[in-house]
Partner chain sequence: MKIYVPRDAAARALGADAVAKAVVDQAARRGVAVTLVRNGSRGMVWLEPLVEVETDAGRVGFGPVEVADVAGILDAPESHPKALGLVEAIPFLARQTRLTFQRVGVVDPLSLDDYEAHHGLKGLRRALGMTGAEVVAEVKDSGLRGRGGAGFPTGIKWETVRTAPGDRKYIVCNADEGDSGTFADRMLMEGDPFTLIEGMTIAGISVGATKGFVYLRSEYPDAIEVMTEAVRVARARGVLGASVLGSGHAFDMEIRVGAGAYVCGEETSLLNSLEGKRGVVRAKPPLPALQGFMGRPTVVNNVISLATVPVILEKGAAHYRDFGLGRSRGTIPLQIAGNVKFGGLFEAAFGLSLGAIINDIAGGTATGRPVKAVQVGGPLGAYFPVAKFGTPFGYEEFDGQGGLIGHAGIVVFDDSVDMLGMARFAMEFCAIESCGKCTPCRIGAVRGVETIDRIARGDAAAIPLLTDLCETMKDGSLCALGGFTPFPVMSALTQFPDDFARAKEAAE
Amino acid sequence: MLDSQHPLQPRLDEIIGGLRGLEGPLLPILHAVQAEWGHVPQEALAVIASALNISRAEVHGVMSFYHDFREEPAGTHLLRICRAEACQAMGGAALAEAAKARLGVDWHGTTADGGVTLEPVFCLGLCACAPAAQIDGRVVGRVDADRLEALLKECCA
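Now the structure: this chain alone, the form being predicted alone.
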């Protein structure tokens, strides 16, 4: 539990109090916490677990199952590369390697300047236009290393 003087505590109490009455409140609470702070702070897990009368392990399990939840803040821009089978069959592995090399980070890494976070995602729904990527919520198909470079220049210049 957080100390009542902890800077997260008042807002965390508001978020939990507003959502705990829902059926299945854990996901909405986690989404709201991440929307507030850009990630789900580790210290919030015990507070959420206690408020919902579940274990901290259960909260962590849900967080780690869903790829949208982050334990650390993402960079200014979020680049997701599809890792599903259709994209892999159409050059997704090469695209992933090009993204890692271009950014100098591995999966879930953020560039040193905090500009871009690279995340894998398992299906963006553009299987017919594989390989696919998503940059700042915009889904793009038929991405190769050159198109990736153009997308990064467009968003992150």
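On a predicted model such as this, the values are computed, not experimentally measured, just so you know. Residue numbers count along the first chain shown, from 1. Each form is matched to the other, and the largest set of C-alpha atoms that superpose within 1.5 Å is called the rigid core. What changes on going to the form predicted together with the partner chain:
- Hinge assignment between these two forms, options 58, 106, 73, 97: the residue at the boundary between rigid parts is 73.
- Remark: the rigid domain rotation between these two forms, smaller part against larger, is 20°, computed from C-alpha superpositions.
Having seen the form predicted alone, I'd like the form predicted together with the partner chain now, please.
Keep in mind that what follows is only the chain, not its partners or any molecules around it.
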């Protein structure tokens, strides 16, 4: 348990209190926690566990199973590039390589200045306007290296 002085506690209690009545509340709680802090602070796990009457290990097991939940905050901007087949058919792999080279990171990496995190995604449902990417939640179709450059300039300039 966190001591009552911990800065997370009041907001965390609110989040858990609002969702714990759901049937199967753990994923909605983890999503809400990540929406609040940009990641799931590890000190929150014990609080969630205690509120739901499950073990901390169980909460950790669930959060670590899903690709979406982060233990650490991402960079200021999150760039996701689709790696799935339809995007590969339209040059998705080359786009991914261009992005890695441009940012100087591999998948899941964050640029040295903390500006951009690069994540793979398997399908955004934009398979008829491939290759697809998503920057800070905004989806973009038919992305090539030039378009990517323009997007990065737009958000990170």
